[in-house]
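A single chain comes next, written as structure tokens; it is the form predicted alone.
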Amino acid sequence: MFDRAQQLANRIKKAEQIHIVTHIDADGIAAGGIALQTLERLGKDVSIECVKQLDEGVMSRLLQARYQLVWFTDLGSSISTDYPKLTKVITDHHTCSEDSDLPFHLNPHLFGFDGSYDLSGAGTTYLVARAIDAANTDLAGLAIVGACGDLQDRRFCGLRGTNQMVVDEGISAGVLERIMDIRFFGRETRPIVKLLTYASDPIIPGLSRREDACTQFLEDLGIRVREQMEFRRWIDLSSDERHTVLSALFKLLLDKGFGAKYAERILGETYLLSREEPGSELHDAKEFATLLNSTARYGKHDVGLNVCLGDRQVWLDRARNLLRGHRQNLVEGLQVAHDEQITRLNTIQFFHAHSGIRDTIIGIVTNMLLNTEEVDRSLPLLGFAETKEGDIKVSARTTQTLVNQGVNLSAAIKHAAQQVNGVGGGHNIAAGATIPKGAEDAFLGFMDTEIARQLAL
């Protein structure tokens, strides 16, 4: 794989003009930022843009604007066969067919390892980056918030396999901390209050979505919510009253039954970003993650790049109020799913926004919804929302349990999205596909049948 890298390295050192497409998410906006970075250190001619898709609109302009070399990063693997005439690189990690091992296609796939885990797009693309200079070891900060972007540290509760490697080659060159912490998302920024309100993985019985219950918790075990008038952050409490809260909480799970192997999920390894202030967005991995999906999937690219490249002023700034935003249409969108009617099939269930979520975030949506105590996680959860181009845009989500058991949502997507004439791919825990309005129906039904197939039922 480093091979592989180093061959990518050196075709992108002979171009000197090469136009960078990435993906919109939190890995896609990581992965872009390292490749601008590491070109422009180059002195390069570079360009850079961002898409929800490579369809037949961005691929015929791409070829049309006849690009000395395209950069695809945290995607390409699915054009990596076709479009000979395209001078092309590619550092991605959703699956991808064996015939596409490339001179010029990176992938932890074609390796033998697993791009829902092993390896995020930005940490590919990081790959590349020091296999053109060793100095751009400072980039793999980048590289893991990417990583939990992707929630590549979910399935074992922190980074294993090659972003291992790169977290350690970050905290070498000083951007990078390792620490055990709790896992909840916003330790840096939420109260502790709505900290454990959000709680998801693991989703606490009787805290999580209940404010006042978390609240009264708190307050049972002599800790203060407040410091005069401010809310006191999980960063805020001393170690005693983390450990006091932490014990507290795995008694609460294991007294209702769940077990130590669920309890221990609430402790985790922690990616902390050093060059960045203590409590701010940036200074948490997974919250540098979120700050970035606020700005591409809503059409402002340019906001998070920017941020990426070491901007701490104005575009922080419009970033941290498209956060805001981001965050209320999360809450909206979440009501909006759970208004929805959420039906059931043999092997799967689902659920139609249809313009109530923004298609750029209904695969967030899909995930916070199936990480809810009212949902049933025994079946992979799929949304559907419509996008502004007049499509379905379809996101599928499932556990790790399920993922053992046999479920690939990557090859299953893929399948039910090419009998109706569309598109589809991911990994095999989460995955989408683009469809036509009106084809759900069918679309639904070739999924069925091959979830069924890959659990032998």
Second form
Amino acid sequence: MFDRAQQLANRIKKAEQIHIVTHIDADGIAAGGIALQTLERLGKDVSIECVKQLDEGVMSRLLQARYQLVWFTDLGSSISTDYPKLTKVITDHHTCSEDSDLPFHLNPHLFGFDGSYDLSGAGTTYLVARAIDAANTDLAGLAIVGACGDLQDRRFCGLRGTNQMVVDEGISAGVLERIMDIRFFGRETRPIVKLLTYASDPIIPGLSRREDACTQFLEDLGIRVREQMEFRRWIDLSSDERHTVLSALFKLLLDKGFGAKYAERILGETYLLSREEPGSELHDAKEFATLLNSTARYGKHDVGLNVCLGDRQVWLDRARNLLRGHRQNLVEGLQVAHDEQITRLNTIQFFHAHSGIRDTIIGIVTNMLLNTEEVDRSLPLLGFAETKEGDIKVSARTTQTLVNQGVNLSAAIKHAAQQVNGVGGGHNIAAGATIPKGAEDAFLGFMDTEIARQLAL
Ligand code: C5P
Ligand code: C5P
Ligand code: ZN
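Starting from the form predicted alone above, please write out the structure of the form predicted in complex with ligand C5P.
So here's everything in the complex, that chain up top.
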């Protein structure tokens, strides 16, 4: 991977004018931020755009624009063997075929690693940045924000493989810290009651989604949920108080019959950006990623990119405003999914949000839904939503247990989408597609058959 990164670095150094094309999620924005800073430091003539996917419209526009070099980050593996007239480098981590093992394509899958947890789009881009100049290891923080945005720490309650090397380099560069702490989202910014109420991995029966029960639970432990008028956050608790809460949560899960392996998921590696303000939305890598998701998924990629480039004033304020809207949309999205109800087929289950959930956040909602008590986790979950263009966006999510049993959503969705003139891909545990409106039933039939085949049923 280092040799391939060096090959890409050499191509980039030779070009004067470079156009970056990246993905609209947190990992994509972090990847774009790394590429942008790397090229600006080299004094290149650089431009950037963010896209939902590389469809024919995007590709024909890129071809016509005649850029000297196009750098695809967090996407591109699907077109790596096509468009020979387009001079390109690709730093991606989506599953790809062996024939895409080309000198301009860096992807962990080409080197025997799994791009769903070993390295993200931002991490792959970072490998090229550090090959261009060793001083670029200060961009390791963004690479870890990207990895956390893609939930790469989920499988092992911490990052593994190449990602760990990136963390080590970030620590050496003074931009990252690695600590063991509670894994629930919002350690630094959410009131502790909310942190517990929205706990989803692991779910805490009796507490998850029950705000009153969470308040009671904390009060019974003697933990004040407010300090005068201010709600206390996890980071406001003393280390004794944190220990008390963690022990009580652990005991609660064991008492309810969950094994230690499940209960232990409460704790995990947490990555902090040393140069950010503690208690801000940017200090914890997971929270930083959520802030980025609040921008580009709503067409405001310039906001996220400027935050990645270091703006902590106007652009950060804008990002904070967008974050409020994003949180609201996720809560409403979950409600829509709940109202629409989930339909079960043989090997999959699905819900259709129609125009009730934006196509750009249907994946996040599907993911959250699969991590609630109401949803049966023994079947992959698919969410459908209408796009502005009048197509249908599909997001599919499954569990590590099903992946271990042979489920590969990326392969299944790619096949099923192709059968109905759509396009799809992604990772074994999380994949997506765009299909024509009206093709949902046929698509579901192909998915159902394909997953049954993967499970050898
Ligand atoms: O396009 P990209 O690769 O950046 O997106 C990865 C997607 O996979 C994210 O939406 C992330 O939530 C999902 N994922 C997941 N569970 C994992 C790893 C990734 O849901 N264990
Ligand atoms: O959009 P969503 O979050 O559901 O995407 C899940 C994964 O599938 C992401 O890694 C995304 O990049 C990928 N995907 C893809 N092709 C599509 C749609 C999504 O490779 N058409
Ligand atoms: Zn990614």
